[in-house]
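Heads up, the chain below is alone and in the form predicted on its own; it's given as structure tokens.
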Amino acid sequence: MQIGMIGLGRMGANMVQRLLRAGHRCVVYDINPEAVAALVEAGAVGAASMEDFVARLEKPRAAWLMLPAAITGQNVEKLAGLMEKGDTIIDGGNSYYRDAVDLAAKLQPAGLNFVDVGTSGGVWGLERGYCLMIGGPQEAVRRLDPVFATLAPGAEKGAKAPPDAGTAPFGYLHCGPSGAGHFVKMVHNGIEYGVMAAYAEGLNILKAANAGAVRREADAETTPLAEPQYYRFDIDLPAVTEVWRHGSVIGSWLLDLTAQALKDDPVLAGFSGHVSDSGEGRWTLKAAVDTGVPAPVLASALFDRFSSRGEAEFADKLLSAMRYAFGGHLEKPKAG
């Protein structure tokens, strides 16, 4: 099948490579000519502009965008102005699901299909495949099935899906109308925040398990460690994460990656601890508030990311100021 791809970054380029390997024909465009040239060498057809890109697509056209959410909407509208009735625009980035709903409604009078595909797999997707959460018109999604089936991981080796299981066991699912795919991916990423925070907090407790063997200051500003004899363990974090990978109930691919990161750099000296959030966690919490669904774990994980970037610094200073104001408590310098 022929498919066009706009946006040839870490995800888009690897997706094109996976499609080419399976025999699909790909037309590619990016504002970076070098990214286009690299995929032309791999067998794709390169385009020099969006107009050239559309002209090289066979009708009914299918154009997939892998762009940052901030510029997806404007590019969808520009692309839509060049396409015709029956063509399909696919957004595979981490866009807000409400934008997908609105874009689909805007394109519908022109007879254009809008398909939103929440795509999970990161830089490993080229080899592992991508989990795809799809929203859009039934017929358009059905026509794109060969592309989805190629990008998805496929059935696990030796596994047989029940006859009525649909495509989910193969790693892709039509979740509903336009917007549903991004909604499911949004919540997926909100959960991801919580799982990552749980691993990080638990491993941090293990890191502190030798607190009883460390000399602690004894003064009015320091809470003493009760029963230090119970905190004299030097835990090998790389080894613990490795053993958890084998038969543990908390085993996961995310744990696999964590174990490798600690093996490569046990003290994580290469990281500052400033953790970004790209929007999905915030959108998940807004949906939780709008629908009245409690989500304290996901909220805590999101707010922790804000703190990691120094957004709690002023509040922390106010706490110190209040303690000094009412009790004359002086700040202690940070350890280390």
Contents of the next structure:
Number of protein chains: 4
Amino acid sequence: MQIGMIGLGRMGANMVQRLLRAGHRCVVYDINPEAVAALVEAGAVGAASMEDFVARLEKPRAAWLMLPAAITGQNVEKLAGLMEKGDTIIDGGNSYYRDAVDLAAKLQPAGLNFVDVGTSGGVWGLERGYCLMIGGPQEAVRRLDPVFATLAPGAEKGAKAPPDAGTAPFGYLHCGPSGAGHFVKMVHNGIEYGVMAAYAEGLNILKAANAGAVRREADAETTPLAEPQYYRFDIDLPAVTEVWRHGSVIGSWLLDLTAQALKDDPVLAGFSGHVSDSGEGRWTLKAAVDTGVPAPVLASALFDRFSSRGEAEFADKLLSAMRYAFGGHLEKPKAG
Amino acid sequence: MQIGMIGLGRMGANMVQRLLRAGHRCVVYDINPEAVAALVEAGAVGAASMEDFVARLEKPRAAWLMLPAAITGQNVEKLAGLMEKGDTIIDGGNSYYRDAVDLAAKLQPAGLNFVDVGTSGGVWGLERGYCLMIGGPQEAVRRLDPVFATLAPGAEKGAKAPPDAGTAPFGYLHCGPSGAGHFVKMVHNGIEYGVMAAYAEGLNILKAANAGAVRREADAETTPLAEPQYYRFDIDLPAVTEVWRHGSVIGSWLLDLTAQALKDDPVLAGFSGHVSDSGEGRWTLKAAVDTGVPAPVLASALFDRFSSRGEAEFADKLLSAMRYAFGGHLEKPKAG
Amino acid sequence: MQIGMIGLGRMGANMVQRLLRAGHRCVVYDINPEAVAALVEAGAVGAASMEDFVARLEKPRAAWLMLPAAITGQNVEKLAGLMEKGDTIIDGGNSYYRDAVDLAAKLQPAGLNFVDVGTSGGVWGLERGYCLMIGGPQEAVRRLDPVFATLAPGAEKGAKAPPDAGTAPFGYLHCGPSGAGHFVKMVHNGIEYGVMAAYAEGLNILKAANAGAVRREADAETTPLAEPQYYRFDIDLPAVTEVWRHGSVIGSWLLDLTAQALKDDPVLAGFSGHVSDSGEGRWTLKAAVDTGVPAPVLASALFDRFSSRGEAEFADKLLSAMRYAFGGHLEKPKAG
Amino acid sequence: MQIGMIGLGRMGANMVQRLLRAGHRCVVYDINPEAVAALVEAGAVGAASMEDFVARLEKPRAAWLMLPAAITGQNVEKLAGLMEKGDTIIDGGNSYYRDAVDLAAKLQPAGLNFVDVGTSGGVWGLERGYCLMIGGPQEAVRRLDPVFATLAPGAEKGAKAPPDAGTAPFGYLHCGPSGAGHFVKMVHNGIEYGVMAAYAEGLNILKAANAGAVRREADAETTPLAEPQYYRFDIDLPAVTEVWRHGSVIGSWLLDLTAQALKDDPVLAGFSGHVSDSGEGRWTLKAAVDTGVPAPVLASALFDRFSSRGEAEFADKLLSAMRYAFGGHLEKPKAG
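Switching from the form predicted on its own: structure of the form predicted in complex with another copy of the chain?
Below: every chain and molecule of the assembly, starting with the one above.
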């Protein structure tokens, strides 16, 4: 079927490629004309403006946005102003699900459908397919089924789904009304942060397994390592992450990627350790708070990212100031 | 090759089965004679006592123990008393790695080898193979290679390892001297707790996504749900965990099992939620503390298990007592 | 000066008492006529309706609301409809600071002032005085100074403030524009949750100091207590909390209350341990998330309260289900 | 009475001063002769060696050690070799309570008493008095009562203890057999870490209350601040911490110190934020783990200190490496 795509960054461009390969027809638009040109080369129809983009879509129109969360709302509203009753706007970005709830309500009087699609798969989606978590009106979602089926991994891996299993085994799922898709994707990413942190903390402990071989000085400010004889292991992290991929309980795709990253560079010299977070982890925590659900692991994972960017510094200065005030303790220099 | 196995519970018996199927010869012993008889049926040689067990092993002997951590030490020592220079004792249980360090040192004067094997794979290992994390003297470990290669998943899944990749791609790894195997397995399980908790917390939030559809009373003790219009989703958890298995970033074997468990029973009525922990999570935390490595996610995951068993109760009573003391706040009855 | 008070629950009634004792004139109103009558007895002027209440206030009117957060907004709006340019509405309840920001903006066109006063002190405030954190327009706040000075503890305790120290040493502070008072109070309570939890967790550990004297069974599901010889202390918690009040680093008012509560009942039999939370802890966490500030301690404290009310149950069932799926582990009955 | 003191650092020297002022006789020793000379000046009897020190003590001898945990054990053993049946060694340092249990057992055959005294009060103890948590044999502890009564704050503050209240209201407490004193002090410090972190996190959030006034760029890697209009407060932290000291629920001695520190320097420019930890916080966490008591707040507080010293760096690099692997996300530069 025909579909329009606005936002031709890494994610959007790859999705267009995957759709074109499967024979779908794509109209594409981006504020960067080079991004448009690259996909026209690949078989897409390019648009020079949002007006042009809308004009090139067949009715009922289906326009997919793949934009940063911060500018999605304004683009949806602009696009909506150019569309007609029965048309559908799809937001596949990492938007806040509440925006989807609000936008859907705003577009409904004009007869426009709003479909939110949480999209997981990253740069691997082009080849692996994307896991799609979909929210929106039944009929609009149903009409987009060929697009979802193409973007999702499908049954490629030989996974034969039972006849009544719905679309989930093919990698896409209609999760509920507008907002449900981004809600499920939000929690997906919240979980992702927790899973990533679990591996990272564990591997950091393995890296410290040789702490007993390093001499430490004894003073009132520093606890001597308890029983150094038990910390004299030099663990080969690339080999350990590799072996865990085979038959262990913690095998996962994130572990596959971690093993490869450590194989490429065991000390990860290319990274400084300032970890970004792109919204969903925060929103997941707010949802936990609103609904009274304990989420200490997901919270700890998020807060570590904040700390990695230096955001605990003032709090830590306060701790040092208190220690100095009650005990005269001076700070020690940062560990090498 | 020939190998002896002591401890024929779920794990030990399955490992013997896997070894027998591959043509290895197994001598088996357990305090429960029925467990011995069952494996004799399958082709193993049964022993009537530990002495008998040792007598039936060819030199240099290799005896594998698969026992609860609490009784492993005493059994290793008893067994060691019956063995000779050059023999090897393998502990494949969930033992504390420090016991391995200590036992190896204790056995060394008699010329006995101690090999610790962290074993992951659970009840699935019989078919999938076990992921093996091995510590011990080079020569003893090398001699056991055929056993490890059989117990591990191997290259069955078509994963072709590069010639210089070592054994990790086959699912077993010599991690270092005695204790290194259990150390790596300990951290593996610490990670496991964190990964499990990440999924569990996230799914608990998804389950609460309909909180806005439930009426709550307004009083000074209860915060009304902020903006209930954003919490009106009825999420199908079995379908969501299924879709995440296909192309998402958080695909994993634990997710596969979770999706299956929710398919079997979406409300998990068969479980009360008192979660056990079998040692490694605790030891991982202690290692983090000893070595000064932050592990907030792994700690939160462990503490939630303690809380699930009622161990926070006195602390919570204290909180209620304080609230009553400063604010006259009375407790409200437990939710649902 | 004259001031009106709406909401004569525990807090509101005590505040009126404290104001009356200092010679202020109070007009009081509550939907419960008995609450009004009780304060009329004490010297206040009672009102029969909100209209009557407004009519009895001298211009420029000052009306203080002390109501549950859930119904404060609607009462402010109703009251605003009855008031005139130059009048001031004060919200002293545990309201969300964002409501203060919004209400202030809403009232401004009519020339009404909105002042938000975070009020700490609980049932002890009547005698000790209340700590007041104030947000709102400079002039309106200045006009209310006699009321704040009376409600606050003042210099009663002999604390002589330096001439340029402002009002903070007297227990009240103008923190900024509308919303600033509730913002500071919100964070105050977030901190309160963390401090309370620190004491509660520590005392729970002290209570377990005799764990080594209790026999535990050894099986594969239960880790035996490491080195029971180190856990044979029977700690007298009432005495310990008392001794900490004298010269230790952790002396505090919350500790004073805790020591008294434990003296009254060392096992806290009157409490079941379902701990409420009244909003500020949640809002604090959301503010941390919004601003990217790590708050793992405050988050853990909040989540423990959720768990105390059974809200982790489904997550814990999931953990047990996963453990059963990969290891065949069955749950053990809940501890004691 | 007469008492010996070994270790004349900040704590030990102050304690001798406090004892001398109350008329006790003190024999003092330190490897640093200047420290000895300073106290001889103040009226103490100086010793030139440990042997000399022991010779100057009256029988039954009482020798108090105030040394770093790392060297306490060896000094106790050396001292014990010089003492006789009926003598008492007191360890007042921040030692591991397990060492006290072990040392007491070691000294018992020779008829020597071992008394462990957890000592809180820091540099303020000289004037305020020290809070003493005591473990050891009944008779030896009773004999030292005059020393404990002098070192503790006593009833100076007008707190009149009821006749049957024991010594706790005077600031010292016999908590149980050898080890109990350090156990209680250990948990005291664990709580201290949690309380400190609660204040620090809360104040860090207050500091960020103006986040909405700072412009941020919008891109796929950065979540825009949700609703900046709610984060436009410039909070005066010195004033807020001061006001909280008067009548609020979170008043405490640590808050008193924090308010003073912020008054002295609102931005704490003198501190870099690398927070030390001196053992007890770690041991508290291990005790929680051993006894199965959830302590997420105390753990989070400890781990933040580790992170403040850069110990999360490798874990954070792993997170960035994973993000790059699945999403092509590049790190952003560290926040200002």
